[in-house]
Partner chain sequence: MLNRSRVPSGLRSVQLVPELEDATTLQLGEDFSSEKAQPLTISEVSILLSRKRDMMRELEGPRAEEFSSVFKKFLEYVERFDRYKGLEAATNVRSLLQRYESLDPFEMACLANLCPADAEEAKTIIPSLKHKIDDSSLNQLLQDLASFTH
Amino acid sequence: MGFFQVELTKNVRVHPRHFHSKLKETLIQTLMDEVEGTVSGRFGFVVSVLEVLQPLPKGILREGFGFAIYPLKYKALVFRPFKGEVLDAVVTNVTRHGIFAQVGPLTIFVSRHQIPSDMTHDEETASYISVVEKAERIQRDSAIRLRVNGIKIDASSFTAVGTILDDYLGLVE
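Present the coordinates for that one chain in the form predicted on its own.
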């Protein structure tokens, strides 16, 4: 799976009321609050701050505001899948156009053209049912294995498109 450890830098802004003996703890907590659970353009989704690289730098005072800016270097655990990677996902929505599935913070859309032709959409049950094996049904909360065909990462979203057409992909028993 696409988990990586990377070194990143973030400017953390601190209010003057935090200029006391616990400044270090405040800086680390502020950093964690600001970056964990966000999308970092080229690195993907920041899962966790692993460590702040020591020593802490000196702050730069913002004239007229009183705030100090601390450029912190830190190691983070990030999630970033790649094109061609096979992932296990949970189906969140089924439409006649395809399937939406979730892998942690990543939303993946599988178009109906990327679903095997022996599966048809059933409007009543909001699922894809196998014509060959009626018991095989992809619906909300089903576990599926898919291959990532493309990924879009921008400042605030993390989405992908995938397929279940290949061998060993599809419904996971």
The other form holds:
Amino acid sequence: MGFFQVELTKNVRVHPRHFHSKLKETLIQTLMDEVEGTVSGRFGFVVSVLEVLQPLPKGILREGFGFAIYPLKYKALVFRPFKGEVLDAVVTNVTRHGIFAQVGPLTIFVSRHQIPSDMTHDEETASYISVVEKAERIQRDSAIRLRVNGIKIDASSFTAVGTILDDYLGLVE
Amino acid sequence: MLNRSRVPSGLRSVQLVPELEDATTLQLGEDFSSEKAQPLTISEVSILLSRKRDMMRELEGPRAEEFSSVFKKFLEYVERFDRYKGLEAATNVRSLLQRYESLDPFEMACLANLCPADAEEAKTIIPSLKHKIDDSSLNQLLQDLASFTH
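Would you mind generating the form predicted in complex with the partner chain now that we have the form predicted on its own?
Up next: the whole complex, starting with the chain shown before.
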């Protein structure tokens, strides 16, 4: 859920000054620099390059430019959220409109209407407290189990909304 | 009517259809079908990321602490939610799950990561399990998973 190993391709462009014995290392390092930490609507967050598939392909020289392009195939660890999945997230902000929680760099908003009505917002402590069980309090740094209700994807990022209304969702740990 | 010649060329063939995706019915789209993508458990990710971090630290100079903020945030996340801790436990969990061939790899990762207490909870939070595995087998699996938690 969330984390996947996928095979991706990237055209890595290399300047002729690297056309020597350390070319392979340069290629791999350039790939990592270019893709790690990026996010796309299609594959989600590229967390880490795991392996570059060998043998490395031959470079294709760009006519008139001198650069070579290497179409590298690699395995990557990605994080891609899906509507409907249940995830644990860390609360970063609590307001009367709802709760903001994070799964790594992904922010998921749980609106007030997606929080059980037997939890009330306490302005003073910036938390949601259960009226039934006073010890049950959701505040900054709490871990909550939520279901992703919706994901909006644009070319370079995600916004997500979730719910803790259903059974077995809510405060964890 | 959309005048195609005015649509930026990069967008003409974009097919982002998140509305059709639904993890509760295992509709993850073509890019994440079980042939193309392997779901990983949080413990496995934790091992991969800490190895990478250790490797980076061994390099001297400016590269040593150059992690992207995406990497740092996920590293923190998996350290917090890793239930099994360590290569041996993570491997045992993986072997255990693989024995249940009726389960989809996505479901296997969900079970490991969420560690539901019983079959009812599991089938509620992972609805695609409902008609795939009987409660007593699922309860056995969950008990065995729990025995690996740290």
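Quantities reported herein were computed from a predicted structural model and do not represent experimental measurements. Rigid core here is just the name for the largest C-alpha set that superposes within 1.5 Å across the two forms. Residue numbers count along the first chain shown, from 1.
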{"item": "Point of rigid-part switching between these two forms, i.e. the hinge, among L146, I138, F79, M119", "value": "F79"}
{"item": "Estimated from C-alpha overlays, the smaller rigid part's rotation between these two forms in whole degrees", "value": "16"}
{"item": "Per-residue Cα shift, R17, between these two forms [Å; core superposed]", "value": "3.3"}
